[in-house]
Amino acid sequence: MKLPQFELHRPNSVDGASQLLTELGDDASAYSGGTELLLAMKLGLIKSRHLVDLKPLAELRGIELRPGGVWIGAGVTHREIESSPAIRAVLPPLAGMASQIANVRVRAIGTIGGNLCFADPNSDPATLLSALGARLRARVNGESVEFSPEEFIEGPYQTLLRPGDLLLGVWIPALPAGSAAVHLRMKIHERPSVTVAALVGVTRGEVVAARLAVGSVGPKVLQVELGEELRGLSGVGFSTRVRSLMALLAGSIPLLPERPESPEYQRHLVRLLGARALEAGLEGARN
């Protein structure tokens, strides 16, 4: 596969970025990584006749431990990510799960918010920012707006992002005390077939908040509160009333058509591995 023709623009800022989005409009697209990028316009997918160069922009990048949780630019790489001694000391389920992304080439190129700003609905950080309730931090029409994840993907390969916006970063709270988030993945093929990731609280043993988010299987990230289904409970009570909710979420959650799993086999592994991660939460979360 040969890679079409293109021209790249190298802006000095995200200011300049910005203005070069809009002026190119359709014609162009924002380039960090370029992994999967590059990829789509090899295939025929995606026609950039220009790439507005992100990666040398200051602006987009670093990983900062602020009051009450950390801040990641959007040129960070997984990589990055994955042996930042601030993310694993606060938030080690995110190191972990950047550590699962597909193989350290990838790794040491792809960058957190060209994996959010692509879209695809096999994402593990989009699933695991979610269940932490993360905030993407964009530049829209020249002003700094916050999102959800589920805000900001609209679909498969589909953002809010008009020509001229840019995502700036994320914002991830720090696990508030008494707290575990857990991600689990089931992949069979070359993605996961299903993202799960939950996040527990519990008080004097009991659980006091709990949400869960799934992935790989839907059009995009659903997001779940669970709190006042699962509040008071511990053990035995819990984990039988974790099995039906997940029983429910199951055969109710929208499905991605022509995948090479079965839709009956997809909605057992959300089955199983939702109730799995909030069983592992409640157990991190008492520990």
Contents of the next structure:
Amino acid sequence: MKLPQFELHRPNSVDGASQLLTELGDDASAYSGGTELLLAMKLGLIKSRHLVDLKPLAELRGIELRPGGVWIGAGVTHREIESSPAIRAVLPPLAGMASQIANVRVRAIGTIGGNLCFADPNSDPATLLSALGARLRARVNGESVEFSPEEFIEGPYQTLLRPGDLLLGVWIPALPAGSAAVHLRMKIHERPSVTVAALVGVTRGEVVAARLAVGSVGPKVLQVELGEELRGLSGVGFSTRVRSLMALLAGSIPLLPERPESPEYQRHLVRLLGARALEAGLEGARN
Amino acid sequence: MSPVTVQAVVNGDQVKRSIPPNLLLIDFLRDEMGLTGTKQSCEVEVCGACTVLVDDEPVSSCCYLAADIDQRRVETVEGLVGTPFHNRVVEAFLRHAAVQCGFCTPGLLLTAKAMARREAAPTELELREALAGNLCRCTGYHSVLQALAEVLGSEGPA
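Previous: the form predicted alone; requested now: the form predicted together with the partner chain:
So here's everything in the complex, that chain up top.
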């Protein structure tokens, strides 16, 4: 397979890239790692006549440990995230998630920003970022605006960015004291069948906060706050409540049509992995 | 299409070419450079047969623009030939019967080379994770893991 013809543009600033993408409109695609874009172009699914290369833009690079959290530029690769000492120290589940994406070759060049902007519904990062309470900073109509991952990704392969808008990076707050985050996924084919992520906070052994995000099954990430339902629980009481909550959630979550997995199996996985993530979150938060 | 100039080091040699922007790295290597050790198979970044190293990182040359090797170092299986690493791997692959048809072997060798540069003695799990993206339809992987574990200095799988 060959790539269709296109012009390659290499602007030297975010402003320049944004201006170029605005002028070229629907004829252009922002290009970074290309692990999704070039594939889709080879298969004839995307027919962009111009690629605007964002890789050289220093403004989109870098992982920075700041007070209260970590900033990851949109152009940072999965490989850089999985091997970053700062992220491994402050947000180990994020490093662990990045280390499971696709294969070593995709991780070496695929970027966190590219993954979020491509918005493949069967993908891990947005789900974990949602549970972690991450904020996505984008340049929209020339203004810097923040979104949650659930707001940013509107549906399969659709974000709220319009031509000329760019994702700049992701702000991830450090885990609150007494809390733990867990990411679990089940993968049968090349992409995850189900992704879940939980953030659980405890005080004196009892739950004070809980959030669950479920992805890779529906058109977009579903985030639910379970703090009210699980507050004050621990041990058997926690497990029993988690099982009934997950049965409700798994029964009602919207599913993508035409998946190789049956709806029954998808719901089964949501129930099972969701409960496991919350249990592991409680366990992690207590230690 | 406006051509793009690339200036790169391929297997230690300086290369400068004017190429179309839509040229894939695998076609540049095989057709322009005559380096046919890099194999085309799945064409969708899954199988690992087209793996080459760009600045020491393994990439799928089937989905990588040749224009992006500008100012970078590229290593293909031809660049490994004759190195001490290559000699050790070939010897271990033969001894463990880790090659049958050989189509996946160049990609496996380059993934292993990148791993060897990164980790002094990878654990079996690290080795399995690194090689998880290189598919082999002949050997069943066990002999490959044994051979590479030996060469990379860790204990082989039980």
